[in-house]
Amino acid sequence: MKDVQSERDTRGVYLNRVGIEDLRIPITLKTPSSGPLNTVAEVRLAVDLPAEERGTHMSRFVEIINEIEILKPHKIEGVLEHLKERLGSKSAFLDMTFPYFIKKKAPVTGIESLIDIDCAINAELIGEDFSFFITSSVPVTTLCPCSKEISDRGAHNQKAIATITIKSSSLIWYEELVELVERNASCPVYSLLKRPDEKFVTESAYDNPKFVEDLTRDIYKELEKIEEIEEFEVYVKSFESIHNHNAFALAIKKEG
């Protein structure tokens, strides 16, 4: 049969990335202590395309991603190398987003429940240069220091999402990033709370007020201390409870 994708293109436009996205697949992730975690990932796979080639072979992306059973970070480079070889490309890219479930105990009653954390893996192999990033978006509570200072009764608080993206020379578990964020917030959030727990988290947040700027800087300073982390980005978004807008802060540390 005629291979239309392999026809020569004369427009002279190099494509940085071509591929598939919005593909959902079941994946199994390794965890530090609770055994394998089954979840569903949304995947984007891509390669570069030379100016003289009309198209790539889209079906091969699905074939390659279907070969992954248990997702192991140290295997990702091999997946991208395989992708380059199958498609005759110089560069390959993999992006995955997925919910990651962690068991948490309520702070007073100790009742256990699952909380889902939005996580991601982003990897690229450009020539022989491999880069690998992981991202974790952690929900927390923040309480406004200004509101506490000027109010006679209470202070406004809200949920915030702290998103950390890191490039590391060794394995960092998602659980470690979650714990790092939570200990710097006004208070963690939980899926299940009884009244004693609710009293505890309300008072804990009141005793530990944080601006969105405070939380971003505190997370940054902790990440800076971890030698294995080569570069990182901290983005905190506060879903304001008394304003018709939200607040955010961003801090970035690049290699070198």
The other form holds:
4 protein chains.
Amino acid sequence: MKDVQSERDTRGVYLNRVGIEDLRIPITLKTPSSGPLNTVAEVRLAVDLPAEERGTHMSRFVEIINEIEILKPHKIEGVLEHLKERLGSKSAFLDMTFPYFIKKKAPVTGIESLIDIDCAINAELIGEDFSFFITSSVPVTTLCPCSKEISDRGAHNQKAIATITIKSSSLIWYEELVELVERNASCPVYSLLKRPDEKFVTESAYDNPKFVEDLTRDIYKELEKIEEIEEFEVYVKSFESIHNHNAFALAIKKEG
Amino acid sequence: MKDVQSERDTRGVYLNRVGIEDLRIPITLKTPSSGPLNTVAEVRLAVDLPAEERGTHMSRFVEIINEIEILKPHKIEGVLEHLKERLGSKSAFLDMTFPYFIKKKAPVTGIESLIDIDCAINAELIGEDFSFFITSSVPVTTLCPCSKEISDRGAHNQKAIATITIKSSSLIWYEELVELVERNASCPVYSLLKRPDEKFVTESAYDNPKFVEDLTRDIYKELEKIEEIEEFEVYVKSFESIHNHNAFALAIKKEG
Amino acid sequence: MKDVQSERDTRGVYLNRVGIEDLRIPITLKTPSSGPLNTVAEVRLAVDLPAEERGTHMSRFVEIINEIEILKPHKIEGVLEHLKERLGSKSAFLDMTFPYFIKKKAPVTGIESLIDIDCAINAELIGEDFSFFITSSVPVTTLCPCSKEISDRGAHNQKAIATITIKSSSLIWYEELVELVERNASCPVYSLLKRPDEKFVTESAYDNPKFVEDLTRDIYKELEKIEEIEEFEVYVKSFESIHNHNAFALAIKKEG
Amino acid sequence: MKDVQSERDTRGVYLNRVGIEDLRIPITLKTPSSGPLNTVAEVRLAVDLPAEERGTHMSRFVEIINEIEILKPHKIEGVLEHLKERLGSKSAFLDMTFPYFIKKKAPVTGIESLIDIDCAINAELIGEDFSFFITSSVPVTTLCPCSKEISDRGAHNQKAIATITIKSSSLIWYEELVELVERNASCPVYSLLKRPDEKFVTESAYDNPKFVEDLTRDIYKELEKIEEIEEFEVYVKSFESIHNHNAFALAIKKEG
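Given the form predicted alone above, what does the protein look like in the form predicted together with a further copy of the same chain?
Everything in the complex follows now, all chains and molecules, and the chain you saw is the first one.
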């Protein structure tokens, strides 16, 4: 049977990426303390394509993805090495997004419940150069300092999502990123709060007013201090309770 | 050229609906005061299909949709009559969702700005029986009565969306639905608020705490009083500022 | 601490549903053959609220959801009983959507790969009346009979999603619904196809042309024959390869 | 009333962007031939924030957006100049996404219908340096060359979306980008096709098989020839009719 993909291409156009996306698979992740975590990832897998090859072999991406079971950073580099080899490419890319689950204790009653956090892994192997990025989108409460200052009572507050992406030279757990964001927010959010907890989070938020700009900077300051983190990006989006549109702030730290 | 769709079908299965969806078109709507409003609608158009016909003629839906320009309730009944006739069906259905825009004055400074509201029209002509439903999803602020009551300072609040669907015997403007929802919320939301306005909305929300249950019931009570409204549904969703999940309440009033 | 939710309400408005939504949790499902399946569900949990109670206790929903581990139909009835009791309501509702994974063999080479299928469970306990619905949205290929008939070569084809919802008196596995849809489509879809498989699916689809109307009816006919299925709905949506909008058909079978 | 945003910040963190997003507004665009086009844009507006300022003034973004009416490239530079000045920043950014509508003639019958195309504008003013990018996501049909080659009859085909982003030194109309993509696809898609048209598009697609890699390269080759285009990116995504996941290719041309 003819292999059309393997035909020689004469158009002279190098493709930066070619591959598959929107593939969902069940995955098992290691966690720092509570055993393996089962979740579902949406996957994008790609290689680059030399100018002289007509097409890639899409089925091989799925073959390789079928081999992944327990995700660990060093295993992903192997997956990308494998991909490069099987597809005869110079670069290989893996992007995964998935909900991650963390057990949290309510602040006063201590009752435990799970909270879901959108996380991602983005890995690339360009030549022999391997880069590994992790992302966590942490929901928190922000309370507006201006609203509090100018009002005789109350202050508008809302859910905000702080999305951190880091490139690190050593393992950073999602739990660390989540805690880092939470201790800088007006208040963390929880899945389960009894009345004493609700009193606590309401007053905490009121006592810690933060603009999106404040939260972005406070997270930035903490990330900057962690030596293993070479590059990072902080993007905070506030689902404004007084507007229909939303507010955001973004700070980028580049290597070097 | 053979007309495969017109073949006789022997499977004996009546189809409740067959048609097209995910079609976007620019539309012009009448407004009560500020002239024609240009927006973009996502459209679903359908008929029923008798058991003995193999297929409908999908291109005719687009032909008919191309004729629509200015939307008015009585015009939509004509569109559905036309559809029934052209497709030889007993029923015809039109569903449209679109952003609607309302000019609002900031509560203290009076500065005007536009706010976008998701709205919908759902019309059906079953035999000679025409029904017309309109929907408006109004963003507002809700402030938690429990949080206010039990806390020494502050109270959690957030954006909530109140979605009202009504079936009415006479014209109800979207503006009326939006105002009805807003005056029952802890506070309306705005696109443009200067500091004196922000002070006002913060204190107003604090002075009008509402659970999703409260807002749903208060809207229900007002809709009930409007004689022309034969049926309605109120669905309020609160984008909880202290949780990652959301809270909702739903109340349904059926005709008769 | 005052329990504001428990206050007596005098507005006289019964709420059909009040609860939480957009909560994600990891779940484990039983499968007919391949052991427990780990996935992630998005959950909505609700009760009705008597006219004379001001609010429900939202935290109890999360407490109850935290207890769910392995989902089985009879367990869900227990969950709803529990919910009714804890919340003092007359009705209770559980809605879950989740990706389900099925191992499929490529049609010629027999190579196995996983495919993800969007599925749902909707359960309600109204008084003592328990109803249980399952939904599966199965991706398949449809090839247009009209296009094939009138063209000298080729025929347009595309991905279509057939969504089946059934109410059954006994256990029906998702695997059964998926197979039922697949054998009625122009061709199933797969995650992994080598060239001999691709030849097979191309020719199969060409040999089995189906309109959305055809696929809807053929699924309907098969569901009708299964005695345990009391009610069902078939909704097929075709992501048209020759249009920007999509086509759909819907057939509903009501009990009795 | 105290202006908390204007406080001096001592954290020393520069914010790359701060602003508003998810704001929808009605806009009017110029078209090359058919008069002004009314549509709805989703807008993101931002500036950078010096390390020593605590917050930006979010309401000013909305004030400025309220002034925009007819969008033209040179007008947008003015908007960003204005934004920089009002907010006291060094950079300003405007991102808009909107459906654009093009009247197309069916290939044989010549019947006209509108098709909706997702488009975007991304403009940035960094210091005195103004850059203007336009994006168009054009739906087309792709037919698989491998499937055609190896099969005795038929060939799998599907909807694909080709997204082109260009940075140009002079005005390029969306119509030009759409036509460029369409003439390189296996076949364009249409809103309205009668049977002679459907025969034509079926056979055209069959006669012009294209991998996502092919379509990406063919578009790249054409864009490369247009002198005014300084940078561009071509991303083609194929909604695979034989898989549940999708395939994609990406090619990037950088200035210089």
